[in-house]
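Below you'll find only one chain, the form predicted on its own, shown as structure tokens.
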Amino acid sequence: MAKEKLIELKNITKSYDGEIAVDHLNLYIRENEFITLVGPSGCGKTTTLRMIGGFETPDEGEIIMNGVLVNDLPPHKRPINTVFQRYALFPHLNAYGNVAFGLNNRSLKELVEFYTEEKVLATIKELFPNYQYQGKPSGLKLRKAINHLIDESVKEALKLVNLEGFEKRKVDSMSGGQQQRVAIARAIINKPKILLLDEPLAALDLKLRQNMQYELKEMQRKLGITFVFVTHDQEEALTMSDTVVVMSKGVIQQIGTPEDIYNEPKNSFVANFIGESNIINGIYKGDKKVFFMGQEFECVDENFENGEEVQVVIRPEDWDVVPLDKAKLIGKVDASVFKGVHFEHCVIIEGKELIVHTYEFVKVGEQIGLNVDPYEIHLMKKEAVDAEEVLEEILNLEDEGPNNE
């Protein structure tokens, strides 16, 4: 059964000084689903994400959430809690204070609406056995079954992020990957229909952010709400997510699985950002042949003219390293570098770069032979925009910042 679209975002605009950082842009976010926007710096998905948050409102446009349009509605009357780069954790206190904080701030008669009178005047019957309940229960029980229930909502929150018997540990003296459980801890505890991640891996080291991935993944799973995800990390996107969000320039390039993103690109730029792509200009031959690089090949894609003008993509993982004798094409190997699980070859042929892993090591200067089968050809239809200025804008990663749109 189809799940229900939770977030609607229709026609969304937002400039800052006259450039804009996000353009016209639809998108809408099914319950309980994990989706991540993804794109180099300044392409626009911290600018949405914070738009579906409340810090930022669209020049124009819609928001809308569980039917109801939400541009004017402030962050706090949001069923969404957000977790940022910068976890701002309470260096004064410790975990346990830091997760309680959000419900200690809250009036009585608010922590009641939370845990519905219903299970209050349970745990008040739980903790005062021969009380005698007679219309409305005195302040004092009230308090002592509200900080019973958040003890118990507390410790709860903390058992799933990993972090059960950390509760005294002071905030400052933990780990990076500690302290960002305890920023989601205390996002969660709100039980929030939507939460949004803005990087928040991007301060861990590599293997710690790898495990995290895993770990976020399992705590959606588990918890059943709807995590929007915002990262510059193409690994990140693939490997936690339900649906991906490919953005730059503030428009959105490609959505979909990350099986669909990464195998079927729509074009060059989600090809060359989403994995490593070797993109070569070709002609379609009809009954699913295609000419490039002076030979025609086998593909499985039919939906182009014949004769008409694509863009092949390959991926390098793709190529078959085959004997000279055998291959469709040959090149010679430029430059080779180790990668650990494989050899990374950047190989010449007819004078265009292209990069091939393979598991055996060729030495530069040797010749190579490359065939590739028909089901790893994918095709594009050829666009105006020169290759090397999309790699050029991908290349911008290095200047990343959380504050950067």
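Numbering follows the first chain given and starts at 1. No experiment lies behind these values; they were computed from the predicted model shown. Definition used throughout: the rigid core is the maximal C-alpha set that superposes within 1.5 Å between two forms. Compared with the form predicted together with the partner chain:
After superposition on the rigid core, the Cα of E296 moves by less than 2 Å between the two forms.
After superposition on the rigid core, the Cα atom of L108 is displaced by 2 Å or more between the two forms.
A movement of the C-alpha atom of N263 falling short of 2 angstroms is seen between the two forms when the two forms are aligned on their rigid core.
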Contents of the next structure:
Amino acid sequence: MAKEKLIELKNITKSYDGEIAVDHLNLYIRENEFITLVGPSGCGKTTTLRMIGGFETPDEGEIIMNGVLVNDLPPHKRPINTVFQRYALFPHLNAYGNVAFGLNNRSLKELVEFYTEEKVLATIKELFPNYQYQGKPSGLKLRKAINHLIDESVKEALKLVNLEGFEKRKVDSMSGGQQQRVAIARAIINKPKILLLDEPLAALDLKLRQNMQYELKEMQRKLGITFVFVTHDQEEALTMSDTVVVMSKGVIQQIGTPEDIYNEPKNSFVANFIGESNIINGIYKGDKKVFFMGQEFECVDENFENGEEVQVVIRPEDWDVVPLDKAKLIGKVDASVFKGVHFEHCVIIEGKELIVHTYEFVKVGEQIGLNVDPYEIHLMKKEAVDAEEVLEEILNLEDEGPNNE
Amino acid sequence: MNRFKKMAIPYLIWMIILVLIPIVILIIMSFQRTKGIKIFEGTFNNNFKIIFSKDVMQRLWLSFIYSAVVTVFCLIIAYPVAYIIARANFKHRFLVLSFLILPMWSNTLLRTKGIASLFMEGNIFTSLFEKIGITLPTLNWYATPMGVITGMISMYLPFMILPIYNSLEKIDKSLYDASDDLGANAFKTFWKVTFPISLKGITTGIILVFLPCATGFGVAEQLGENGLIGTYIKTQFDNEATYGVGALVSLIILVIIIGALFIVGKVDKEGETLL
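Starting from the form predicted on its own above, please write out the structure of the form predicted together with the partner chain.
Up next: the whole complex, starting with the chain shown before.
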């Protein structure tokens, strides 16, 4: 189904002290979409998010929301709410006060609009069955009805994030996971069109993080709001999103569904960053044939010229381990690690290291025969940069940790 | 746990010698009329009569009024200053803060005397300007409430600025983003986020300014005010015969202070205010 574009970023550039954080970025976000910006730290994903939220203004380019330019609109005037990296809960308020904060900031008129007039009038009738009025109800009664509705909303929001009964708790006495939920409740109670989530799961432990991933996805489906999620964790990005945006050095490397991104990476950065990959230099022979590591393989890609240099991407789990006499490639197992579900073998063929995931155990030092199916071979245009360099860069960036500041 | 207990022993001894024993002596003395500190030789005397005399009550009242006015003005001046420095973006925030605190490093007596002299005729400014033919009007604030309060404010202002600055500076910047995100404009953000979180700093500042104002005598005396309770206590101890009266007044003030701190402790359970 065709969904409308909710927000559009056109040619956005932003730099800090001369260092470019986001470079001519083009992106649109559709209604009811779960979109994830993923990339190593310093890739500009948080900056992009902050520009959508209104906390930063772009140096160049346009942010268009519902056909209106909103570059300079402050956050409190945008139909967008944010779940911050370290939650940013108000320490002087309890869970209830934090969740109610957004609604309490609105004027009476805005709140009547928010809840619709019929609902407010119905609430007045319910609260004061004997109250008679002509024309409009008195301000006091209106306020009481609104307060009743806010109270209901807060409890509802806390229930949605499984925090019933935590209303009175001080936020600093809550665990990381609970604070996280308060932060989400505090944002969604305002019924934003877009919810921005800035690495909200980074501070949680693995089990809790996995649970929250499913819960967030479920929440997004139930609420029907657009989620823009920022993470440095590629697995998280693949698990949760409808659309994944892979970024590096302020530039979008690839936009697509999780399947597209994983199976058809556009360049070696994406191939390496999203999951593990073997990237091998090869030559396209035309007619769906590619030559690499001294052998000719069948493949399914055909948008290359005969004799063009290409990069071949093969995922570690796509290798088939076969008896030596049936194998196209024969190598020596240099190292082997048991990973729980599978073994990870490091295989050396003609001085080139390959990573192979398989269920079969192979002794270190023994020979191993490998094959690969045509549809598991993905070809990319040859890049100027070497694949190994890119890999090294990713590893370096990951060492710096998930902090984006 | 045991090791910690052992490590606490020196402090315990320290507290007993320098706090507990003096207070016990003070309590005993407050019931006696002795010459000097002779605890068990004096005769029992009801000092309470003197305490509830008009003179003492007036002094207590005046001290309270002065301290209250000074505290309020310190707060009004200190909060914007602390706020601007804490929210400012420049690198040398600490340097600016140091300039405000710098007077604290000079001798209190000297500083007070200096301020007092500015309120009198023939001070450094009037004489300097006279040299170039301009006659400045003299403030003539010496020994007036105006002068005492102004002097006290300048003396105690840093004690208000520092704790407020501390509490403001500690506020996580992302809270401002969050507040903005949740529909609050700058004004609302201040009253609903910044101010409530800085309340602890304000409380500390009030304690740090109010108490020395209410009980001290040096600053006030230098500014020409001898009518405060601090001066009264000092006089009692200057005069050997009335140690008992001085002890009793000191005790009463001590009880008031402990009561105030107790209330603060009740309100602020984590004890963050006094840190």
